[in-house]
Structures are given as structure tokens and as C-alpha cells.
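Quick heads-up: it's one chain on its own, the form predicted alone, in C-alpha cells.
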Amino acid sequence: MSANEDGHESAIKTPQQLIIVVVLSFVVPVIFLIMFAQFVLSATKPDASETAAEAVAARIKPVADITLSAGGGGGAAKTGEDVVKGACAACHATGAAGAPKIGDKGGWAARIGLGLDGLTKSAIKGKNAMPARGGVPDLSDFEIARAVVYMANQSGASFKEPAEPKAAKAAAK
């Protein structure tokens, strides 16, 4: 039986055609891979204005920078409202972990009875699930006291804003 009798016919009829097909089956993928590698490598090349050292520095730079400061960052102290929004509201706005909600006079009544000094000491040292300094170690005692005044006054207290420490006033000038 020949190929014509079955109704099937091969596209490759000579040994030369077979060699060409085999060679192309290896060469075409290799050429494709080389072109793909060129594309990928050209996409990551630095701009002409960027030196090699700058390009390396940009690729290996850290994800985040950490700046350590002593007691409030050395600049102007944050307001009580700013501190509450940045650190305290996560728990005190929702009542999470047993924290008294801001504005809940019943929840704050016993705490307000401790006075500003007692509440501030608790906030600085931490209490129950609340971490020391509300989990923000760079807050100054003055900023924490301002936050306590803000939250307590929203919840029925009538604490006066604490006086800014003299060292902070001198640093701000």
C-alpha cells in the first residue's frame, strides 16, 4: 500500500525537506528566545541620563527608611487631635480590645475620675491591651497628654490643655 492509496499524503517528500524541517524546528525557537531576551534586557536598561552607579543604587535601595527621633521628632509638637487620629483612633474610635470609645461618657466616667495625670501615666506606660505610648514610641509625654485631654474632653471631661514644656518651646524657635 502506498500513501496515495490510504488518502494520506506527507508534506515532506525528500530527505532534503526533512533536514530543513528538523533544522528549522531548532533554529526558530532559539531565534525567538534570543529576541525575547533582547526585549527583556532592553526594558531594564537605565536611561541615558542615569549613570551606572545611580541605576544600581536605585535598584538596591531599601523599601522604607527609618528615622529615629527623641520625643516628638524635634519639631513642633503634634496636637491632641493629630495624635488621636494617628495612633489612638484605631481602638478608641471603634472600642476594639475593650478600649473606651471616644464620646462614650459612661465608658470614660471612671477613667476621668483618675484625673489628667492618672490617665496620662496609664497612656505612657500602657494598660491592659493598650501598648505603651499607644504603640508610637516617639510621641512625647506632652503629645500624649494632649491626646488624653482631647479624648477625655470629647467624652465628658473638662481638662485643660497641658502647658508646653520649656525645652520644646526653645527647640521650636
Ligand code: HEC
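Residue numbers count along the first chain shown, from 1. By rigid core we mean the largest C-alpha set that fits within 1.5 Å across both forms. Just so it is clear, the structure is predicted and the values come from calculations on it, not from any experiment. Compared with the form predicted in complex with heme C:
- After superposition on the rigid core, the Cα of T14 moves by 2 Å or more between these two forms.
- Taking 2 Å as the criterion, Q38 counts as shifted between these two forms: its C-alpha moves by at least this amount when the rigid core is aligned.
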The other form holds:
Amino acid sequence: MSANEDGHESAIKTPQQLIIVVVLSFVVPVIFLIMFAQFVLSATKPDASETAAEAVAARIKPVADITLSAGGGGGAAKTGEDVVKGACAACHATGAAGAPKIGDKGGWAARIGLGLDGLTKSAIKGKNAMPARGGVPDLSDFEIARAVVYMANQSGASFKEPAEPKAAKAAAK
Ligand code: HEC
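Beyond the form predicted alone, can we have the form predicted in complex with heme C?
What follows is the whole complex; the chain from before opens it.
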């Protein structure tokens, strides 16, 4: 007695259809698993176009962001110390990626010779292993300059902090 005679409608009417349904019920979940595994793998794999230093910066950034938001008031320009702790210390406190260490006067002496403007330009544009703006694109030029002052002054320089630009002041108030 087939199910159809009991009044039930079955989509499966032939043995071939039964085989197809059985095969699909195995194959479809397997395909999903493979796609999911690939998705997870590609999500964790660092982008091949990233430099090693950028990958380091990206991995340590979440921690850095917490420090930043704890220190800086919403919208106002961050102090040099805040920026350095949040964005720059990852490399410059440890010497990671060949960065000149904060406080290492020997490592900074020649760089300080470039002057505050020269160093700020390097920090804004990036230099060799250092990503532009230390890998934090929303830092303003002024915040970068302050960070350079803070960093260099602990390493033998005596730069004066630049005046806050008017536009930034207005936006902060
Ligand atoms: C991913 C690591 C990394 C981060 C983050 C980073 N730096 Fe650097 N920085 C470097 C390295 C490496 C150098 C040395 C570059 C060179 O001369 O080859 C450097 C050099 C510098 C110099 C000297 C530039 C020169 O012309 O000699 C300054 C100034 C500087 N960094 C400022 C900053 C500031 C400000 C920040 C944060 C906003 C920052 N850096 C964040 C790695 C980093």
C-alpha cells in the first residue's frame, strides 16, 4: 500500500526521486559546512596586501581604542599623551617593527634634526614600516603633531606644542 492511497500527497513518486532526495539531504549540508568553513578561514586570514606592521597595528588596535576613549573627551582634540598611548605606543613603547623607542635619545637624535614639521609629515604620511597616522586615519594633523611633540620631548627634543587650529577649537566647543 502506498501513501498516496491513504489520501496523503507525496512529492516523491518514483524510486529515482527518492534517491535524489536522499543524496541531496547529505550533499546540501556538506556544501553548507564547506562554505561556512571557508568563510571562517577567510575572515581570520590577514589580508595579503597588509604589511606586517599594519597587521600588528590592526591586531592591537581594539585595546588601543579603549585607552583612547577613556582619555579623550568626545569630539575634542586628543592630547599628545592620549594619542601616543592609544595609537603610537604599540610600536614606539616597545620598538616593534623597528620603531624608535620613546626615551631612546640615541635612536631619536638624528630624527629630531628633521624638526617638528619634518617628523610630523613623516607621521602623517607614514614612513617605511610605520603606517600613515600610526594606522589611525581619524587622527587630525594637529593630534599627530601633538603626539610627535610628546614622543620626541621624552626622547631628547624640546619642541613646543603647536597652537590648536581654530577650526578644531570651534568644532570642539
Ligand atoms: C606599526 C608600528 C608603528 C606605529 C603604530 C607608529 N609608528 Fe611611528 N614609526 C614606526 C617605525 C617602524 C618608524 C621608523 C621608520 C623609519 O625611519 O624607517 C617610525 C618612525 C616614527 C617617527 C620618525 C619619523 C622620521 O622621519 O624619522 C615619528 C615622528 C613617528 N614614528 C611618530 C609616530 C606617531 C605620532 C605615531 C602615532 C600616531 C606612530 N609613530 C605610530 C612604527 C610605528
